[in-house]
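Presented as structure tokens, the chain that follows is alone, the form predicted alone.
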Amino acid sequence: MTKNLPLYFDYNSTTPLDSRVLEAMIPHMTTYFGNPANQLHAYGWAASLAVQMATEQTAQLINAKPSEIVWNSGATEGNNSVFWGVVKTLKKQNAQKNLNDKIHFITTEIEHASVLKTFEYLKLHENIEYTVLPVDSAGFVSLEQIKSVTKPETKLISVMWVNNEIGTIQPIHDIANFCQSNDIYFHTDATQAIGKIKIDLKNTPIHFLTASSHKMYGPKGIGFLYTRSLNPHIQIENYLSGGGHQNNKRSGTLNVPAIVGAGMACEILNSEFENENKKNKHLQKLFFSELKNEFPNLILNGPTLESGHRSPMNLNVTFPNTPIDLYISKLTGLAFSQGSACHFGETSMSPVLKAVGLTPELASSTLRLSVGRLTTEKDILAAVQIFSAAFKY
């Protein structure tokens, strides 16, 4: 760890840029700086080929076709583009048929704000209806719950693959197959899933998948949207209009260096997946066991480590009767999160912790720790000592 910086345990929030990713990006910020939309000279050709390679690297990681990948600014844009695109498409179809059919969406109460707030906005301004399903104490939503609220007018279901706060891995394969059998669009935000669990989109019939590069050791401000092209072929209205870039799927000049970096990050994950996950699971178990030894009353929120249904990098733990805010000055040697990093500046209780049944008192004593590529056993043992010095007096 860099001198004078805290030990980093906030990989669920963002990851450091892998040095190999940076190395791949630099030539496209200096020598090969062309615009891929200009095919009249070598600079544009080089940029276009670089984007093509990155797209292939990304598609390979999730077993998709390169033509199914569209580059964007990240999962928040991707999520918005799916929901707005679906609504625009459905309303256009209704208008062509002189219909005024209702539009109903389904999601869960532990989704990212870019899902829940967009649904809220679409209800207010586009008159859609939506149902927000509760989760159990480990953060799971069941297929039976989804079936119970599905209506004839249900057009889209959105469920996050891996929760960003408590690490719950949802039964995505089952939900996707249900949607496929009932002609319902299925969307998943896979930002916390990619690189942590195996994703095979040939065998799991997801219609839309979104992700952000900065959660997988790539650059910030770049991500992608996967849209299924066969069985069925999915095509929705554009979210952004302009010069018709990316086969008219998302207009705007491509951020070639960032795309190259995202592609390289995917290639590294693809080649090192088994070893990295084995290491992360070991560190996760070590961290929890050491903390549990030091603090016997420690509570793990979300699925158990042995269940196979938890992200291999995530620990969300409660130190009962220990309000974290009162100890921040003693924890400056650690970088962690008290909730979702996307709710920066908010002091209210995390909606995810509330959804899984934590009281405000327990939530105030809860923090999220996440390990990653640069974490060592030494870091973990040092962190436990910091917690011990802070909380024991």
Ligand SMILES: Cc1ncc(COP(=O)(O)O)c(C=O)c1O
Second form
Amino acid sequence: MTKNLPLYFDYNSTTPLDSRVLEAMIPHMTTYFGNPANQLHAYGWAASLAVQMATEQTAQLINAKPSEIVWNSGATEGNNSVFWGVVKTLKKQNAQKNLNDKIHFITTEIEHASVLKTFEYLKLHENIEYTVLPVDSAGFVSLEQIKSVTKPETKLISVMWVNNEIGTIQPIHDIANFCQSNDIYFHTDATQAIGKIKIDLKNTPIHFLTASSHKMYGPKGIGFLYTRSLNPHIQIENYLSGGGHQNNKRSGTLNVPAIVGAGMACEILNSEFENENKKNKHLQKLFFSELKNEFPNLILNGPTLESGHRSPMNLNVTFPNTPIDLYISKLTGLAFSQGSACHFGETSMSPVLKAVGLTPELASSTLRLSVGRLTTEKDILAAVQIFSAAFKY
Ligand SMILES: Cc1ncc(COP(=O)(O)O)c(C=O)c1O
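Next, give the form predicted in complex with this ligand, keeping in mind that what was shown is the form predicted alone.
Whole complex next, starting from this chain.
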């Protein structure tokens, strides 16, 4: 990492732009700056060709068809657009049949705020009912739990593929198959899954998948929504109204350089997947074992490293009786995320850590450390030394 900046262990939060991604983007900010919606001249042709290529690169990473990808501003918009789109569609169907059928959704308590807050809003303002399922101590939700709360009026289930804080990989294949055979829309927030686990949408009947490019070494402010087009063909109402871009699926002039960058980021992930995952798993294991050697009481939150159900880049650890806020001035050499944050004198605890059973005291002694493409063994050993110096004075 660059001199004078902290060592970066916050890849779950965002990733640095890969230099190959930047290189691919630059010509689309300079020479080829056209609007792909204008097909009257070479500037527009070059832009639409670039978007087409990026869409193909992205579809390939998840084994989908390019026509199933819609570009948007990121996973927050993607998640909102699915839930709003489904609600509008169901309400329209109800109105056409002169019905007032109830609409029930299911999700889990460890979803991102863009899921939970949208559900809360839809309950308050659109009369949607929903069930929030608890998770076990490692963050898992089971298909049995889902089955037990599914009702005839359940229309949509949303379960994230990989949790952003504790790295839990959910049984998405089983949940998707259950939804498919019960005629329920299935959405997964795959923001933390893309590039970390193999995703094959031809063999997993997911209806909607959302993702964000800045979690995969692409630019910020760009993401995509995958909507299944075959078996079944899913079509929902639009979230945004406007000029009918992207085959009338998401209006707004396309951010071509960002799309090109996102496509290139997907291509790199696809071609380097095995090596990258192997490296991340090695770094994750090294980091945990070095920390555990120094701090025998250290607790790993989330699934075990050996379980095969944890993101290979994520560590979430508690240093018992070590409130991080008290030591923060000694940890300025490191960039990480905290299990609870103090704002204006009030401490708020991570809902995910609460859901897996941590007390506020344990959460305040908890850190998320996530490794990635630029992390080295040397960085990890240096980080462990910083923790030792800070906590063992
Ligand atoms: C699981 C998950 N979903 C959604 C988001 C939101 O992504 P964005 O900020 O790119 O919209 C994030 C970002 O932290 C995330 O980790």
